[in-house]
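The chain below stands alone and is given in structure tokens; this is the form predicted alone.
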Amino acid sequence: MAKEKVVLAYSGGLDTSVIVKWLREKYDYEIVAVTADVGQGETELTGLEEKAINSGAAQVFVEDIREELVTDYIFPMVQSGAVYEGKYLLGTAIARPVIGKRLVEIAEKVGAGAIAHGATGKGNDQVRFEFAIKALNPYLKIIAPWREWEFKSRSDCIEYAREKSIPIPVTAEKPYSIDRNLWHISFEGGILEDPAREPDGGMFRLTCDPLDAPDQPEEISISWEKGIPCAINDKELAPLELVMELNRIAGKHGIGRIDLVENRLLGMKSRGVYETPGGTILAFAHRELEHYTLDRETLHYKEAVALKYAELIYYGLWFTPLREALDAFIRTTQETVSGKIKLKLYKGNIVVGGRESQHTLYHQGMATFEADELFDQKDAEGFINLYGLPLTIKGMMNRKSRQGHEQEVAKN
């Protein structure tokens, strides 16, 4: 009789190869291994199918989705501006849906009837795996092994890998958390749990320390088409390459590098340790952009809009109709949203060198301090008046209540 399947989200990681193990003590499961590739590295895909299969699993598929991952959730994820709590570029959680996306293409591929994900019980990504399960194809069984198994800590996993023999990239030592993708690397737990103690310089991957970078600046410019990069020095790139040359680029100049201590969807504080180079950059330059090309009105509106959008995806919320339908507002919002912006690059900072658009609403004419024929400023007085008729009507009344209180002292 044939075992039932479960589609595993494996990282090679120490949660997922000890994950592996206990499925099979635990459920007596046939294992299909799934690692998404979205941009990890080389480094941490290198043989990860012989070990997947050495640690236990009947199949094994590796997935390369960075275009789509660049194309269908980074890059709307741009055009709304969305930052969370007013740092955080989304890295580790805008990759999550695409993810869960593919976990459910490949379960139903293989006919597996469950999906297995090695989150823990504390964090956010749990949330955001079964989310995109469950509006996907809600008849799949989810297993969260972190809110089933005897294991309280890493150093528990850490213990049973070694009795197991199973072979993990961590130690007791050092056992922070990494997540890299080619939007990002996240770091979390371990040492960083102690929000006094500074990060260690030698644990960034994708920046240099500000102080060390070079000591002239760079000057880089990025084209923009409706929202959407699409250049960068004048040189036409596709979406992954243009993503990984600007990662490049910052890097060099220590750009990208944040600490902070968040809100957890959970309702717990943590702490992280982000490196988003090229993300950075590009979220600056589009926020440039669309300060030259929007009127007032629809760009205060859309920084709402890329709030609500920010606790979206961080939320997990990606698969809703809510999502859609702000989408469909920050399209129509990026139709002018074209142009390129020069920017300067100097030990961990951006600066403005320049914008350029067709569409801008920027007028020179009118907003000199120069003469100009354009403005009329005796206009002024007239919109003053009217828009502060509330502010008057409220000082006059002010003003009446505080005579008649003083002329009542005086009676007394």
Given for the second form:
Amino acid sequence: MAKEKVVLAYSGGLDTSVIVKWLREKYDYEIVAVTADVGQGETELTGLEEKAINSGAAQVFVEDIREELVTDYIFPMVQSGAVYEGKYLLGTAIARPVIGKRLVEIAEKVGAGAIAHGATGKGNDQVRFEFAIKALNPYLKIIAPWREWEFKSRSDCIEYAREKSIPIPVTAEKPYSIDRNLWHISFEGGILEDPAREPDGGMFRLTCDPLDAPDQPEEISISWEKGIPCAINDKELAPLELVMELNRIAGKHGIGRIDLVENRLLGMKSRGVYETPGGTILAFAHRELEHYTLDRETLHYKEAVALKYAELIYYGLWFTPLREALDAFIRTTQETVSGKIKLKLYKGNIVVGGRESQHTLYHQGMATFEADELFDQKDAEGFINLYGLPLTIKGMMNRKSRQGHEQEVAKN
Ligand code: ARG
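Please could you give me the other form, the form predicted in complex with ligand ARG, since above is the form predicted alone?
And the full complex, kicking off with our chain again.
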């Protein structure tokens, strides 16, 4: 009889290499290793298939989902304006649902009954993977070895690997946990666990230290079509290329470093350091264009939606009715978010250089301090009287009760 199959979210690192062996021993599964290429880079991806087979996998898939990640996940997130706790551009969180989706698709293709992942029992990622799996195929069994096995640490894993002669990936031992994709790199744990200490400068990979950035500002422009970035310096670029190019430009100017103590979904605070160079520029420029094109009430309402949308992404609630409903709202708001934003990049900073849009609601004739015919200043008086009526009434009542009180005092 053929063995039951399990799809394993495989990264090629120590943990998932150990998991391959452990799953075979514990459950007697046939292992189908799946690696999603989300832009983590060549060093992580080369030799992966061989590595997986050597660790004991029966079949390996390396899936390039970069395009899908940018187009169907990251760009809608940019349109929403989502930023978690005012700083985190959600680089890890946004990649999880699309990885989960591909794991489910492959499980169904190969006829696997279960999906396993190497996320730990303390973090957000386990929740995000499993919510995606449950939403898309609730009949798949989920196995999270870190919540099940007796290993407590990396050194336990290494010991097990030695015992079972599992080839240990030769990557140098890192003093923190790293998650990289085309949108960002995250660093957590290890020496970063002390929030009183700044990260050591040698850690960063996508951005230079702002102090070492060029002494001359660089001017760039980003063009947008309905809230989607489509060109840099008037050169049209496909979504993936555009993000890569912005990563390069922003990284050169030391833009996009974030250091944050954030609230995890499971309740504890944790310290994370992130590099999101291109994303920082896109978020900035998109906000700028919205300020220029959206009416006041929509803009303000959208700020509230962005907070909720960021929570949904962070909490792994992507495949939900609420996210879809908010998308419908956001899509409508983006109809007029087209135009061009010029920026100056200088030593970790982004400064607005100019705005252009055929859809702008900015009307110089209305806003001007010069004489104009459009706006009758006399109208303002009636507006102030009516809009201020509640506070006028409240003021009258306050005075009346104070007078009553003073008369009381005078009588006694
Ligand atoms: N704290 C961030 C988040 O929850 C980053 C997580 C990084 N994950 C990892 N497996 N290294 O989204």
